[in-house]
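Next comes just one chain, in structure tokens: the form predicted on its own.
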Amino acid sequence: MQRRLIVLGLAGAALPAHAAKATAAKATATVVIDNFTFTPAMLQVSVGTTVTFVNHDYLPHSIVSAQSPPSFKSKALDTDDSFTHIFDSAGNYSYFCGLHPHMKGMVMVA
């Protein structure tokens, strides 16, 4: 009987730590596209952050990784459309607009 209480006690002690992991908020960030610019043009985030690109411009834009082959690429985003990408590895990720290549940005993941 005493042995069961010890096992149950240990299992109960592990629950709060597990519950904290399950309810921890995921990191998020937003890049706004407006007036043919990405804002912020350079974004620093932690590994695992979800970045949402939102087009507030009057023309379509797309987000294309500068890596070859691209590690992420959106469809053409109309006004108020968005594209989301999770940055799950550390590194610097340059990107550009596939429709207007002079538009450039970078996500720095640490």
The other form holds:
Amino acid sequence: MQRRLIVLGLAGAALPAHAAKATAAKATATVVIDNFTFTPAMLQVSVGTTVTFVNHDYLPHSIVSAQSPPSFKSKALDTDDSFTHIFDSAGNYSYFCGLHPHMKGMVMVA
Amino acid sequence: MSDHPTRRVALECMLWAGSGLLWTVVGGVPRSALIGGARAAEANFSFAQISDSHIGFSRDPNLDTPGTLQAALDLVRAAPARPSLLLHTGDVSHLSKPAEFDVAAKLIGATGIPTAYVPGEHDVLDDAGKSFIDRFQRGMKQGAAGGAYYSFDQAGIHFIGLNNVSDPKAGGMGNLGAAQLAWLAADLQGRSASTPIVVFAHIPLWVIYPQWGWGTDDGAQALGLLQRFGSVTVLNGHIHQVMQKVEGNVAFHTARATAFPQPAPGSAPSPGPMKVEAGRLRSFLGVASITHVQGTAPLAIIDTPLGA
Ligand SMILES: [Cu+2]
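Switch from the form predicted on its own to the form predicted together with the partner chain and give that structure.
Shown next: the complete complex, the earlier chain at its head.
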């Protein structure tokens, strides 16, 4: 299981510019859903990280930003479906499941 | 409701005497009666509740959800006195897909029994319930445009279909919202306290297990509005198992699913589908039949599993 709690898209100053860009573009992280739970419930990433949410449950879930109006929202994710969102500005992003709103998680972008 | 009930159907007493016996005998399997006070021989109106058909779900433990929905409908039809009304308390479909709605509408429509539907969270995905309302609540006067809640009267009973799945809040459970509560207050205003009330909604209006979201955050406000009525029956689905309680004049009841069972609260890591012994699935699925005896307060609810 991929569980990258912290993914830093920082490139060393000594690296050539194109290498730095490539590294930044590849910053990714994954949140999995098992047993009606987002793991990790708190995900810390750097600005620009692509976060993929994968549903491993037998029932569908969805990812809905808790902001009003929602800043991101997935369709219903059936078993093994996934949703991807790029977090391109800093902040704390709370979200919940649109089918089971007691399921909550947060992406902290710094 | 696909076919708004315009006929007031009065069933003959003798028919109900027969069906009361039938319900007791069929299959010889255990079933629960919430209230034993109403005698079948005196009942003159009956309706049935089905729930959580999840058409489109096809995994362990049920690869044939249309088949088990059909079995539930067969059970409803098997009663000598056919119910005059069917309530579907939501999660008609699994993923709100047109093909799933089609299958459910076709099977349920074939019974010829007028059916009143409320949506479950699986029915309002992606289009805020528009296709569900268009298809399953046509002919109902919506409490608010697109709201998926309404009321109607049949056989002296005031039926109220509520929607607690369309407006979820982060960290919350089921939610009716202020607009729906205001509509409910207006709907009840001026009604005689002796009018029997049947409220049906997908997620239980009473709090069963908040850890799994099994309850409605503002359900207590709705129940407060119903407090002055002498007979209130609250019918829900969502939890795929029978639970019941009586509090004052209010009888609460959740129905079995026709698709798959879910575990008892807290008995599993999550409320996901419960795996059951091969061949025993139908003992966990079922329908509820409800009889109303004119002039007698409580409605009698009998849960019948699809199989042993
Ligand atoms: Cu969910």
